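The chain that follows stands alone, in the form predicted on its own, written as structure tokens.
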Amino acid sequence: MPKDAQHARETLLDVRNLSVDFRTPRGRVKALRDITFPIRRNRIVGIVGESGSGKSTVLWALLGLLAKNAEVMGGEVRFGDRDLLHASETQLRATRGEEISVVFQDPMTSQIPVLTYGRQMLDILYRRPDVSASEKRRMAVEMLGKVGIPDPDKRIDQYPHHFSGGMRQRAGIAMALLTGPKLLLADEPTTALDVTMEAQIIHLLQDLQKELDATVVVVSHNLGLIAELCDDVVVMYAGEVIEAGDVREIFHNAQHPYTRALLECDPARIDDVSRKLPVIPGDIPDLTRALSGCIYAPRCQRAMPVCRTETPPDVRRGEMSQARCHLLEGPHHDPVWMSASRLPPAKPSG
């Protein structure tokens, strides 16, 4: 088989070359700048960076969510043979909800607190008219269950606040999946959970993906999150992506320095007991000034002049890994760095 025909066999979604501009008082803020990754199916993939990397951006921008002074600069966004930015507004309507669906980051936000769960989920179904009100009931009855909610029979009927809030994430879920979406987006979903939550709800995700051979893509700032649940990362700084790859490459021999200094900042892998957690020192840049050079050199403590004048190549390691960084190829090549991350091994929980 080609390797184009296998690529497309294998990937859901594709993104390519996706650019997004935020209209501010300030000036146009360049959110996302030729972001491109693909998420294939039947995986478990992650995005992460620090706050302000344009995480979300991504999802709300293929879903056709963005804000009023957003404006989508160029790029494709393909789901089969459809391209989502340029689809019509009937159209996404009709892929929202039936083969995308979203789980939020705050359940009492996007939960409606009049509604019992039994009217909410029988609205998410109003695009079925040939299934009876009694059918959907059942049909919501059984996937209130499937994500562990006790009685479920009884508790469709209650409102989200007799809902704890690892109960209320839980229908969140349940609703998302109620129509069968071939892909899950989950934004942050376990952030206003307590530890043991969100435990929970990684191995219900986990359970539910192989279940329903669902495609879910996590938005995380929370590198143990992203660790235990996902297959494939994504990892974003400054709204570019700066390497992506298979999870245990990523986690056990990053490439490049922004990786190796998030996952350097995870508790998980700290021995020495302080009052302080390591930090990246520096701040993200001003995405309203013109740019040049590597997005992350200002912070890179392994940054040379070239970093801070010429665009970094993109390295693949495989036919789905990839990072971007002088160090990897071309007359910088350092060759020391590419062969040992540096990591110690993240301490298993619990």
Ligand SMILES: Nc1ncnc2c1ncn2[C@@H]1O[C@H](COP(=O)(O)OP(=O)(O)OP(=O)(O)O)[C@@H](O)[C@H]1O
Contents of the next structure:
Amino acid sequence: MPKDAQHARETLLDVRNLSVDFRTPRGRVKALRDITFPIRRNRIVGIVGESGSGKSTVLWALLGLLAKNAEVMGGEVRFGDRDLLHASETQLRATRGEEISVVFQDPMTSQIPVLTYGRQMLDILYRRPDVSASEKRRMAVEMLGKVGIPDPDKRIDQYPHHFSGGMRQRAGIAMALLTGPKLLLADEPTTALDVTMEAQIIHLLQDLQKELDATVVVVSHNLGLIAELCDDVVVMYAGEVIEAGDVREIFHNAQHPYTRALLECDPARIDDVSRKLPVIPGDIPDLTRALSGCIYAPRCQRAMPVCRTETPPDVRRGEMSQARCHLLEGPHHDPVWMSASRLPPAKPSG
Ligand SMILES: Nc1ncnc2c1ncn2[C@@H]1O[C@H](COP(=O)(O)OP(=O)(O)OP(=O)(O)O)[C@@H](O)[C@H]1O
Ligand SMILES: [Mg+2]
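Write the structure block of the form predicted in complex with the named molecule for the protein whose form predicted on its own appears above.
Everything in the complex follows now, all chains and molecules, and the chain you saw is the first one.
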């Protein structure tokens, strides 16, 4: 099969050269700059990066729900034969909820406190006039059961404040999955939960993804969670995708100095599910300023003069992995860097 045809078959949603600015009183914030990555069908894809790197902006762009002061400067989001960036509001509304749905970090802000779960779930199915109210209720009870709510036929008549934090997030997942979407987006779905609850929600997402044949994109600060949950990872830095591809390949053989810094400064490495992003010296750059060369150069241990002046190449590894760095290709390519990429074994703790 030709490579392009295989790519199209494996890819559910393709983000290509996406750039987004926010207009602010301080000037334009160049929040996403030339972002390209595929979301492969039936995979769980993690998006990771420091605060302000643009993770949520990517999700909102996929949903067609960018803030009013956002301006799409270029690119495409291909979903089948549609470009979601240039779809009409009517088309987008049909896509959202039915084909793409979302789970938020804090269910209290996305669930309606004065309505029972039964009522909220009935409302979610408003696009199914041919399905009777009793059948809709049966579907909702079944989905609450699937996400692990005990006695779902009784709990469905309760309000969000009757549920614990973990149960509310389970209900949020049930509501997102009720219409049978192809793609589920989750922005830090476990950040508000304790470690035990977080692990349960991760396993729930994994089980549901398999059972429902869905594709999941999850944003997280937590590298352990990404390692445990995801098949693919997209590493973002200051509005750019600096590395992306298969989770195992990247975690064990990272190519970009930023990805390696994230992984290397963690003694427990990727096994500890509760781990948050390590602190790398320096700050994310001011995205209102004109940027040249490599966005990570000011903080990079391996920066060379060229890194401050020339945009690094996007270097592909295999079918689906990519990294953006001068060390990987061209006159400044460093074979030692690339071959030395296997990380040292985890330091013993204590
Ligand atoms: N509505 C907005 N108006 C102006 N700037 C914005 C707006 N929304 C986001 N930004 C800016 O765009 C950049 C990317 O923000 P985004 O929220 O996508 O980052 P994030 O990776 O999700 O961060 P976090 O981990 O803190 O959630 C940041 O510099 C942020 O300040
Ligand atoms: Mg965010």
